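Have a look below at one chain only, the form predicted alone, in structure tokens format.
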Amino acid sequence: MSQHQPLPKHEHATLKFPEGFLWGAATSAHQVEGNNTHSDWWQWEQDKPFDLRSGRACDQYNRFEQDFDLIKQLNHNAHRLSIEWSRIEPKEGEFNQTEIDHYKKVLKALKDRKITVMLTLWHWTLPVWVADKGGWENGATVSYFERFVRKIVPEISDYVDLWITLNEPGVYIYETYIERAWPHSKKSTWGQVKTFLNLTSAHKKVYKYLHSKFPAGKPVGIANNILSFESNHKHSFKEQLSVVLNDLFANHLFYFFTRGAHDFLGINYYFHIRFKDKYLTPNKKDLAQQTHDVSDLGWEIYPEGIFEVLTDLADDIPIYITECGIASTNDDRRNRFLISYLQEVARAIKAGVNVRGFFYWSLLDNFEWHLGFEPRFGLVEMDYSTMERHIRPSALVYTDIIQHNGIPHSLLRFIGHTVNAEEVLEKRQKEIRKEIESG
């Protein structure tokens, strides 16, 4: 060949997931519901400003039918969301059977559009009854938390195709008890201690209840949030020390004690953690002096991380990816995240991990939580002051993998920074946004 003419065009083949593989966003009950008005949660927003109470938050309790409409026509075959603990029972021992046929109708309404049903039965609120007799510091709230599953699940059990029991236990506690900036926050040592318990022994005991009742066996697993550890410095026994201890407790040490009690891992991924010389904690000075990308809170993008964690945790079981997302105004960067992350994700799967499906979170903008509103997390923009729901071009990335369950080829230039998604897929918004319409 002529050293003069062009080298042939090198396409590669689309990145490929495995066949039956789940494609859905995430969301959380008190996040997107609104009105919650029988919760810990609530009643704690009270006192804060305006801007940190979650009021009608995306009012899905009454716009369910349009957004699983939006989760429908951006192709999504799988969806996760929570039921709300304190709708169903606002007052010890009393069930609200109308807010039960609530949920019956969402969960159905899923299912009538052919949609796998992830549901999560306790996603951090409690009762405010709960809460008054010491929420899950009082061992007594296993028995509450139990009788209530055992109330709701024979009710909505023909809609719901995976078991979450509880999301993110560790860090319920890490907000609780060391950052105190939820709910009931308190410096407890004993209480981290005996909350961490007793939610060990309601997993326990759901997982135990569901298989016993439903024999035919419908997976049960929680949703942990798993960080990835590095120390600065190869050979600083401090740092290797750090990254071992803290990946311990953090990743492992609620697997552990609840071992056998888990037909697949739910792993919610954000956080990539580094750690230098005395530390045996992460510093917080040099995680806000990060070299890599950022999103709008400060968390590093490192989509190795996802690779890390999965590999380390992968041991003959199911693993699904049940919250990964980025806080960004910026929807270009939502693009790189999503594409740079399932790489990663295509990668462990290669390397024989067992991941069957991926949730991004989340589907809306939502509350998070003590940030309030303004983190960013939806691949449907909220305008909260009409609460009109805006797909934005990376929701459209995300339908043209799940369309090809992988990653084609042509995507992969959304990792460089000089592409404008918006611009390159405005044909394909146009095309969704009329079908949309159309219903």
Second form
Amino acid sequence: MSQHQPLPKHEHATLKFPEGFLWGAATSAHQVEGNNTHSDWWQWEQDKPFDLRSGRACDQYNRFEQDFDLIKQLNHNAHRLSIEWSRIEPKEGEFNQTEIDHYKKVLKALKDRKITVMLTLWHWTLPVWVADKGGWENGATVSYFERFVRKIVPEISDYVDLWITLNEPGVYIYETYIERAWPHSKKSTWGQVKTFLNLTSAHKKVYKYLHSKFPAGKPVGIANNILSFESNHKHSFKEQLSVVLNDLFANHLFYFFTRGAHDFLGINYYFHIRFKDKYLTPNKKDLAQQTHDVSDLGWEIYPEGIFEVLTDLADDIPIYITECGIASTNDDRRNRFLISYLQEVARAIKAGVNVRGFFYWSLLDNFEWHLGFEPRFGLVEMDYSTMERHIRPSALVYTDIIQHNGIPHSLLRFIGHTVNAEEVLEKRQKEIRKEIESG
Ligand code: FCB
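Could you please show the structure of the form predicted in complex with beta-D-fucopyranose, as a counterpart to the form predicted alone just displayed?
Below is the entire complex, every chain and molecule, led by the chain shown above.
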């Protein structure tokens, strides 16, 4: 193209998302609420150093109205959150009505703000009494979970639009039996298999129940951690085999065992794993040592990966990105992360993948499990000493995208490293901050 020709029109256009796209952020109860004293995680944390204990977390239990005002201010139209089983059923068979009423208030507060609610029924924590009986290794936990679901769902269903039965069953198994970094960790292949099968069975039962309760709809799915795998050497048989086997186990097995029991695919995307010649399993140190750009947690920044997993998993049913985010104390990296990952999502949609929503992880900095409070994933920064919340500039980039229902050209330029792009971005962030402050 000669210098004098104007750019084709699409070069200036917003990269649009489909009508009705859900834009939001995700959290989980134990990570934000604080004082989940009846959960197995709480119990386990008590032997850890102070900064590895959830404690008051973000105190969202008491500050949910404030957080939901932020969501509204930032223009999100959807929110993903979870409820805490151990609060609702702290003792076997005894349901705490005060806690049930609390969750009703929480969910109603979202609805009052016209937010679409995606609710996770189990995000990794168990009531102590369930854990004491063997947790998910115990077949009876499937019925305990189902009893809990049958109790809570009729109470809150008016406020819920989409159900997630389980969060990342695969990661739960990996951290408990392979990394062994979590409560009840142990080496047990049989324990691993039992846990897997019980989780698949819990999902299927709850799926069936939710469908019998709402024959007319309210989609049900899981949030599954989907990884993008790659071999470092195209012609290494070992590495290629690792890719195939890991893809099968990590990405497909749960779906295979629960086929027919998903109304949508909920995808949590964080990882791009490169296999090195000598290893058949991913080795974190190797990954961090590579020259690739990584987050504060050493997780590779690889936007193309989200395009790859979306196109790989594309199915007849809709897809929601139920989590995707970066741990970084450098918010500029979060700006780039949001724009570049969402650009890849837009590309997948253009390629025909039916993506219906995106939930950034996370709304605010929070308790990152065994890693404590150090990783900073939030669109909103937490000052844990005062419990003050501060909107980060990247949250405004996200708002800009939401307001356009797409990525405006001014933002795309930013990742293209155009001269002055930073200035343009800052100017826009200032405008949005003014806009949201003036309501
Ligand atoms: C996901 C979890 C979520 C959070 C993010 C960083 O695997 O579902 O709770 O810890 O990772």
